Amino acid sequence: MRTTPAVREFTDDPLPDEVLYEILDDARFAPNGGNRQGWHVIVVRDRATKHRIAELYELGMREYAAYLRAGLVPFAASEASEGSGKSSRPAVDLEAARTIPSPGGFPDYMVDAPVLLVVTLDLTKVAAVDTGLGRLPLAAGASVYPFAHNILLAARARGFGGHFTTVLSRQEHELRTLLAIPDEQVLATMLPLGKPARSVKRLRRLAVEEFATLETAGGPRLTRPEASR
């Protein structure tokens, strides 16, 4: 957990089917609501299909970058649902953004990665118990993202790596057509997987004291007991 980075640079080493099977075989034991296991994984190895997915990803990144250029949080979740009291219109001109090249350039690494895993969630199998609260529902994600993270952990254990991307959701309609995704399934995330080009041994994250409080949201910070220091 401390040494599983987001990997976007891969070597030319293959990711054999038998290793990929082992990764998914471990990942499937993730917790999920009602043990309904509503996830589905589309394994994409075809280079032409990977290239098209990379094109769709780049379109999403252009929109994402437009928010950053405007000094905004891209697609801020606080403004993404009815009841937020804010305009549902995009804060930037997304049509104009799609004509501007992505600042990161075309994501060739997605085409060159041995495999892209497109993870979808069957909405008929999961519960969204926080529906109707006047905010963005999040609970359904608890039935798929632990599984997706297990994929990264299992890959790391075997010398492989990758990263989540949800930016592809901006082009979900096109992706649905490309991969013949049925209506009841929606994109949860996509993971390029391969052998990392470099090793990362330390990740930067906030200290526990920065995000954990006692008893209430504004309570005293949780700190490491003196005896453990």
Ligand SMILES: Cc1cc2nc3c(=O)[nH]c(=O)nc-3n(C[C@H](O)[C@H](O)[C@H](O)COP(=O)(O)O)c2cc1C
The other form holds:
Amino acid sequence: MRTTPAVREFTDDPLPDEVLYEILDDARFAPNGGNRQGWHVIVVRDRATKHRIAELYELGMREYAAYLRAGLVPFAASEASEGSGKSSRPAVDLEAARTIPSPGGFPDYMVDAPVLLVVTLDLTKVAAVDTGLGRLPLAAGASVYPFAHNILLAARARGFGGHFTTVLSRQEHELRTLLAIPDEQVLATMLPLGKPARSVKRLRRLAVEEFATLETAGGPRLTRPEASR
Ligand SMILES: Cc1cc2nc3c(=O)[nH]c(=O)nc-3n(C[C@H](O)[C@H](O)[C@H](O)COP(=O)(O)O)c2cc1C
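Go ahead and give the structure of the form predicted in complex with the named molecule, now that the form predicted on its own is out.
Now the complete complex, all chains and molecules, led by this one.
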């Protein structure tokens, strides 16, 4: 966990099916609601398909960048119309944003990555127990993201790496047609995987004291006990 960064640069090394199979063979032991295992993985190696996915991803990135330019949290979940009852009009002009290339440029590394894993979730199999609460439902995602993270951890254990993406969801409709994804399945994430071009960097995260409190949300902070210092 401390040495599994988001990897966005890959060497030319292949990621053979034997290794990929082992990665998924470990990842499948992820926890998930009711153990209904609603995930599906589409293994994309075809270069033309990877290129189209990278194009769709970059379109999503353009929209994401528009929020950043406006000084906003991109697609802030608190603003999502599904949950808040607020206007569904986005805070930025997404149509205009799509004409401005994203700051990172075209993600060539996705086309060159040995494999793109498109992870979908079958909504008929998962429970969204936090629906009807007047906010964005979150729980259904918990039935697929532990699995997706397991993929990154299992890849790391074998000398490979990759990263989560979610902005591709902006183009889910196009992706559905491209990969013949059935209606009941939705895109959870797309993971480019390959051999990392750089050695692991030190990951920067908040200290435990910054996010854990005792007994109530505003309670005293959990600190490292003296004995374990
Ligand atoms: C839900 C989620 C969505 C993400 N979406 C993207 C994405 O669309 N593109 C991308 O390059 N990285 C994406 N990431 C990777 C994050 O940028 C990365 O996990 C975070 O910056 C920490 O990076 P580090 O582990 O290298 O420190 C996503 C991560 C998560 C968990």
